[in-house]
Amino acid sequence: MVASKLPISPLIKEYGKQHSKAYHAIYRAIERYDRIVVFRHIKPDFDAMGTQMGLVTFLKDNFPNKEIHFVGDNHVSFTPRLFPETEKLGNDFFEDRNFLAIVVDVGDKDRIADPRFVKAKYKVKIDHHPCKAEIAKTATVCDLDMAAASELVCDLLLNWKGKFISPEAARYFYIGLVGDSGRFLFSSTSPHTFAVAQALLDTGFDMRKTYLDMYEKSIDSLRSLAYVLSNFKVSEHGVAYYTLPASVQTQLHITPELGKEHVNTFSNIEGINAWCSITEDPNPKDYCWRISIRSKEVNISGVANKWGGGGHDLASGARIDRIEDLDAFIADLDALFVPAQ
């Protein structure tokens, strides 16, 4: 049984009404091209590559004579663990520009894993992040209230009339929404997450598996875990924060990618009120530290935004070009939870 042929809730109704006019833009898109790409955001998370795995599925699966594409780069540990690897589409295939680009789960053109969007005749947008410049303007649902760019995605499916969401496809959507969601625990989460995740279990898809597969750990893993618990440090308001050095990185046989990995560690502790991670990326070509911040009730974009990041108002995504910046960073994060006098 799949997903659109069951009850849909009355949640994902009103909402595909709220939205009828640009989902019907996208609808239309859709049917009218018969080479489609579905890009995503670089450094993939579980929602970058559970939405993009997702849609690339229902579309196969609803769209057979249709030629479905998915770039971007690989996941050090979800590929090909969780999600197929990324397919290696050749130049030539852009060429020809007469396809259609879907961007989903990353607000801005420099973010998208790769930059062959520009090429496409006509662009489709699906986030749920804030954007400082349009990449689709007449194709676009945003929602910077969806706890997932995959609960967007899958409320915009399952209110098109006629098609239909497989497990295969809904595991992969299932991965994102939970994934983004820290397991229905974040504040984004809302009674309309929780129907569409609902809808996506009604196809059957194993559950207990999926969630197995997602949050199965090796021993690197575990030292690396170690290696955080004995060298975090807290600031004097409650930020937690641990760094990763390269040489720290090869000692634990983990990569870049990973050393946001543990930083949701220090989420439940009392007396920490944000928390993040400090990885040095030794990549020549773009080297810098990258840094993942999560914070319990205090917006901290604004200050992701000024360290060369973004993302929502309780994660967010910064970097700092010299580890001497780092105290700086701190003090500026610090600062946001300074009681008030």
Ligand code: AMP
The other form holds:
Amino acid sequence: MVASKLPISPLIKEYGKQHSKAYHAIYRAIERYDRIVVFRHIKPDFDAMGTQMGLVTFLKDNFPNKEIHFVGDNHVSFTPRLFPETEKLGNDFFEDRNFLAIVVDVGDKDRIADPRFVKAKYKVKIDHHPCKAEIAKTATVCDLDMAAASELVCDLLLNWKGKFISPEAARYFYIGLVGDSGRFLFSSTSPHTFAVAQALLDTGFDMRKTYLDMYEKSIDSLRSLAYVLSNFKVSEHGVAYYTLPASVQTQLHITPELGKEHVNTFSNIEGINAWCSITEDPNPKDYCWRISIRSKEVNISGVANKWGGGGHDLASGARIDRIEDLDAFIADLDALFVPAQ
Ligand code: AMP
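Please show me the structure of the same protein in the form predicted in complex with the ligand, now that we have looked at it in the form predicted alone.
After this comes the whole thing, all chains and molecules, with the earlier chain placed first.
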């Protein structure tokens, strides 16, 4: 039984056929384990939390006798508005290693929001990030061309005969899909992305209310946008950037998690090739300036890797430990856009 009434798109069926070996390994693992924990990346975004909660809801709906958990850090403003508070799962649960870890929307081990995934007897990974060190060798599906991790997880679930995606699960997955595809604007958006969106919308969840929950802004957010627009700089070859020192965050009533909120303000500006937010994170345990980098068409992930981060070709994260390094970081990005002689 599928909550969606439309037949599954041939694009989804075809993709499922191409990945049937990995998909079957994942189905078997889910069927085999009675205790399952779903993990995702630290500092979650719409896709990390949407994919995690969509999958958790799907598993609870379709396997009511299994014990399903979700762990990780909360987002400063997503919970409880868009997603429930993350569970506080005690260490006693992990003493019995007979459980399945499903890791979504993260490739690298050190970015998984709860290190206890290592204790799982079996691990599954479903992701769309480049990966330096593989977590799960046996049951992995990773596709860098997917607009969102939720797009890939939905493809897997829609190809699973006899199971259904409820409107509640669909709403979570849709949040991930819309979030990571930039509302279907980014170049990663494909016919397959729309096929998944169609199947999710067909479950009948309230799309208008979901958009409101995702994008409604506070007056403080408007004031921080005004600050960004009055203080951004542009490098010689078209890198736009703004810095948010801790003192400014205090004035604007924002926390470091919200520093990147307005980064895409620069996405459609003529002559701007890449854009970034640089936000001071005064956390004494890990002091740094967090950087979110976005690019129109040139791959910026190499620069992100060099500066302590990583991510996708056109959307990556990085960091500098001292503001004195900012000029060198911007120079590295700027160098990507020097016109060929
Ligand atoms: P952000 O700027 O934090 O929104 O990150 C943009 C994209 O890059 C997201 O898909 C992140 O998961 C990814 N990303 C951010 N920081 C890192 C990192 N240190 N290593 C690998 N991927 C990252």
